[in-house]
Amino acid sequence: MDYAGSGSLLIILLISLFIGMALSLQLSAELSRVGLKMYTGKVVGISIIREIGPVLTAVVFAGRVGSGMASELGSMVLGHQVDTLRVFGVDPIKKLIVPRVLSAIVMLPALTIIGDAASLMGAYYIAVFVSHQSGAFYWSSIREVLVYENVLAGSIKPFIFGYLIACISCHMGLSTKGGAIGLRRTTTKAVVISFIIIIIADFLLTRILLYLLGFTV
């Protein structure tokens, strides 16, 4: 957990508050336009708390977090180190995979808060110090979103992406063969997949969560 939590802190901080400046002065620039600039606040919340803050998370905590578990396992692998761990009786699944899954779950929504705030401040900035918005009707955009269907999409993605980013991970390095070429493969490969698949899961999620609280598309 203090791998992939604390470790990745400052990085989730860095990208997610930069990401919600380029969000909020791309939007008050294509909202003033039509007259709206005076709702970035909340498309920008909506946008953040929804979609982009658990995708971005999961994306950097997957190139983070997701190779290094998938190299740390596969030279365990090269190194007979899980075998050894089977000829004294141990279980490589509850010894190297469960604390890895589980610190997975539990520090990616943690994450995923973090940054979403951070995300949220720099789009404050941006529309308060740059397109001159107030501040106050800002934060009141913010609040209007933060209702229960929003906050439950934002919520419930993490956890699941976490989970797959660990299996995959986990997989990729336990089924590492070929030596240190092996090794380079297995962590791309593992980062690669994560990718394809945090996108389609968040996908089929929208799907699902927009289906379940009687949204129409």
The other form holds:
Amino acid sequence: MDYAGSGSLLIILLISLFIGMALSLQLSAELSRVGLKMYTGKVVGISIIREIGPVLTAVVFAGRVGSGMASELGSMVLGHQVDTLRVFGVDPIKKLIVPRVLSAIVMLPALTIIGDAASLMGAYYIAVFVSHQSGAFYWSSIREVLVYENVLAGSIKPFIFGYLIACISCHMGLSTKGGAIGLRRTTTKAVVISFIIIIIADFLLTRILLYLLGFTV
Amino acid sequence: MITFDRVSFSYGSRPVLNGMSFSIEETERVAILGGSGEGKTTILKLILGLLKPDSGRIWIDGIDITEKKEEELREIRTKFSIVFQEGALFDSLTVKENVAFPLREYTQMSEEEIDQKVRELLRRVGLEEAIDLMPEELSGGMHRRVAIMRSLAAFEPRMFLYDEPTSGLDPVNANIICELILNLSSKGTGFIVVTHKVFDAFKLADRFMFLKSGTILLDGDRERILQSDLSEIKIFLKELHFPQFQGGTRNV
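So that was the form predicted alone. Now I'd like the form predicted together with the partner chain, please.
Expanding to the full complex; the earlier chain stays at the top.
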């Protein structure tokens, strides 16, 4: 929990803050050309809460925590620690996998909420102090997008992403063979497969959630 | 106690054991010798049911364990005490927590009793002072001693299994480990030691099985090993730079 959660906090905060700032900058520039600069907050809010926040946090989480899980379990396999657990009658799935999956399911949504907040703060800074928009209007736009549908769409994804990242990383870790080279291969595969699965799952979840929440495309 | 009946095993497309058959009694002191990748560790894992053979049967105390499920193997595994290569201590636990691990899993002892038992076990190998250290703070020899004590913390094994117990150790520490192994077997408990160090194997065992290409090239006492004309065994002995063996003497 500690490694997955608080250990990832700073990196999530930093990345989310700068992504929010970059997004706000891009949108302010583009929307001001067509006279719609006041919609910056709304577009930023929807993008971050529904899409960018969950995916970005999941990708960072996979890169940091998923790779850590895969390499830790891989080195336990190579060092016969997993065999030792089995000899002592302990199920490695219960002892090693279940806690990691649970921590990912709990911590990724929490990190996503914090990351979203950091992104919105970054976007606010650009909108108000660089693009000279009204701060009150920015926050009222954000409040408008914090409706049930958007919050639900953005909060379901991290639970599923966390589950997928932990399962993929743990599976890869426990399949490690072939010494240091095998460990490197395992860790790389865990991260790459997690990235791909996150992106595919994001598309599928978006499609399903939009349908279930009654959005027309 | 242990019977392998035409056991074959492969890692993917790489065959390791090829129709291997042998029997080992629980009071025997057996050394399994051979080069790297010859399947020495695989034999130990097959005995414990950690791996399943591709074909053939494995019998422990007359029970066929070949098709046993993980939960059914728990009882079989309590008959043995295994020390894996380099000790396999849990990195995230202290020495005390490592030794206490099987006590917590297998017994109903209170924390106070566990503490006493762990201290007693560590005292036997002169490591009581290291009780609060992490595995990364231990030397190779200390690692092995803690691992040996952990392996017999919760129950009295009927046979010890050692996977390369002296590999990577200097001669002094290797000797300490060999003496510990002999000491633990002084009441007649047998062991299987897997090693590629002939010198240590000769100190410990009475029976020697030499593996080559998935089969047992030679199975016998030290006289048979020393008098063997098989080039593989002679090369193996020469590669260890062990001059005592050059003339076929047994001054070990």
